[in-house]
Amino acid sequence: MKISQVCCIGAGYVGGPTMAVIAHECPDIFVYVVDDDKEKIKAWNSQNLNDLPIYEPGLKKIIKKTRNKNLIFSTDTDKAILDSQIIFLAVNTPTKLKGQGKGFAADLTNIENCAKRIARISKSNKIVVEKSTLPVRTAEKIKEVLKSKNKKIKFEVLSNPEFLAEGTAIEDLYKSDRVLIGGENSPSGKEAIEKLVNIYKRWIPEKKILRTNVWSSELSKLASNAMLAQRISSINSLSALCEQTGASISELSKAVGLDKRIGSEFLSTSVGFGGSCFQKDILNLVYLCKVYGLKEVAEFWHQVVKINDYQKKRFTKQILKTFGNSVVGIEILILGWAYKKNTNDSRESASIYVSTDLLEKGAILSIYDPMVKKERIKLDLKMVLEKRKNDKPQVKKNTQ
């Protein structure tokens, strides 16, 4: 199977900057960035670069050089997939709000959507790429779907979870600590394994590709992610310290990350971590040992996730503090909505739950990012104010 186009299902933070750089460094590839989503292939095919519905140092730069010669962003997804060889996916998969694994598990709904579109357009072999970040056995029921609902067809399935920092995502790109791919161990799979390495090798050295297992390249991810949270948590509970006992937690920081078994590497304090990876992604490996019965393990990881949280309420109680408990009627500027530098991406920051909070204690706030919309700034709001009224009890009044 020569592979002379990919797509990619989900024009999101992973799917755009990843087949845009694939375009770029595989001119001989025709790479297509496929969604539903109107409005954001709309926003990617924009004249104006600055109306991309990402923002990535470089990824400006990338677009125009590719863009409409071998990188095409379209809502054909069918045609895409039709013609592809290789179809990665890069689809949403969040919290589930309901059924099993409620407020733990991944919902896979968008994943196996696209499992059975794959499988009922499908006419000729492929092989299908996981760049979502998925739950550990996920690949064994994307492959379930796809033969179910086509039996014609060799499907392979490989995991190649991707490791981008949003802000940074095209350096990661193109400076990859690793680039994992994982498949099965059997010829096809093997082969499987190659024809995604042959394109990653065009510009990442071979010894930092590594092949693996499928399971355990899912796992890696979760593995990943929880690792760096656990850091931050970890530095943010001995600020809590810090502040009682009159230690610096600068100054902690430095003295604890020059030990080289340690590092520097996120060790400064914050209000607390927010993106689309880190909770979603921790609660899930939570969800996952409790499901195979290690609960002491569950509650360990758990808890990082209970430290930001606290995290980001004692934020609030200081800010109360200086105030006297009470800031109603005082204007406060919130500088910063995204949840860190260098990226338009605001899901779960910090500063949505400081702001909130805040909110719902009567002061007035002045909002302001260079890189976030208004639109957003009032969803944001929006949404989280919603969730914390439905989500209090209902006191039924007694009729009697």
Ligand code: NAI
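The term rigid core refers to the maximal set of C-alpha atoms that superpose within 1.5 Å between the two forms. Positions refer to the first chain, counted from 1. The structure displayed is predicted, hence computed values, not measured ones. What changes on going to the form predicted together with this ligand:
- Relative to the superposed rigid core, the position of the CA of V384 differs between the two forms by 2 Å or more.
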The other form holds:
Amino acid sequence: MKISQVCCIGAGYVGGPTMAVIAHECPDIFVYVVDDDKEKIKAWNSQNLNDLPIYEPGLKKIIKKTRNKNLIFSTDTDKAILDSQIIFLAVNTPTKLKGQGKGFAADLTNIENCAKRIARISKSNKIVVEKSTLPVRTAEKIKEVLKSKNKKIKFEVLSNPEFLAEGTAIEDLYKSDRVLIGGENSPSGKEAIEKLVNIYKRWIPEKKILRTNVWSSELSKLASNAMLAQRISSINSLSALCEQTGASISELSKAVGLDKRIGSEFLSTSVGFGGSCFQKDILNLVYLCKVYGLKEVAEFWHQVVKINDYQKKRFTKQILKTFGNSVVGIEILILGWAYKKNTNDSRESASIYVSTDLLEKGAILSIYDPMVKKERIKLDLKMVLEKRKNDKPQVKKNTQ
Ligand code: NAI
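Having gone through the form predicted alone, I am curious about the other one (the form predicted together with this ligand); can you provide its structure?
Every component of the complex follows; first up is the chain already shown.
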């Protein structure tokens, strides 16, 4: 099977940048990025590159070079599936809001729908690649769906989790610490792995490409995110102790980080981690541990999320204390709405939690973020704003 076309289902923070880089590095391969969200695809195709649906440093330059040459953004998912030899799945996998595992397990509806669609549409053999972060053993379920719905076609399922961080996505994609490709230990499984290796090899040194079994690859992604989030919660928990004892958290971070066994990354204290991944992935890990009867392990990781919630609440409490325990009518300026710099993503941003808390307690907020649109901020605060609908204006403006 010669790889002349690949497609990616899901044109979000992972699908968009990842496929743009593949298109840029593989000019002989057609790369289709498809999504059910028409508005998002329209934004990816907008003439003005400032209107792309996501902001990432360096992304506009690559899009300018590749879009409508060998990089196509489209809503025609069926055609993209039909014509591609490799299909990447980069759809969102949020925490389940109902049913078994509610509040912890990853909701795999989008993944299941993709698998059903691929099975229904495919007329030739396909390699299906999990890019989304998924619980360990999901590949098995995807394969089951594919096989049961289409008996004529041979499907190989690979796990190739994405380690990019928003805000540095393009740099991360070019200078990945490692690329993990998990596949079945069968001749066709190994062949599929090599097809994907051949794509990454164009710009990633081969020693950084790890071939593993599917389960290790799936679990490595959850484990990496859990370890990173754990460092943030560790330093944040110590910031509370510093405030009580007169120690300085920045001096502590520096002193601890200089120990080369620990290292300095992910040791800056903050109002708490945000973003769509850390909390969701740790909760998913907690759920997995519970399913396998590992209660203590589940509790250990759950504490990482609990400390994060504590840190966000602690921050609002400090503000309240400063104003004699009441912020009614107090005007407060919030600078920064995205969950971190260099992204327009506000999912799970600490700003949402802090602002909601402050609005509930009667404060008047002015909010500014150069990357996040006013409509997004209003949506993020929808519930609390509705509750206070009859009061005086609460969110004054975003100066954008
Ligand atoms: P996103 O929400 O930005 O994008 C997902 C896209 O998939 C959406 O545009 C949605 O419309 C589309 N979609 C969902 N179901 C679909 C379907 N059946 N057919 C067509 N399109 C469909 O999500 P994001 O942030 O790109 O994350 C995707 C996955 O990658 C998640 O599993 C996430 O955990 C993982 N991940 C995210 C990273 C991040 O920094 N955002 C980093 C590494 C992994």
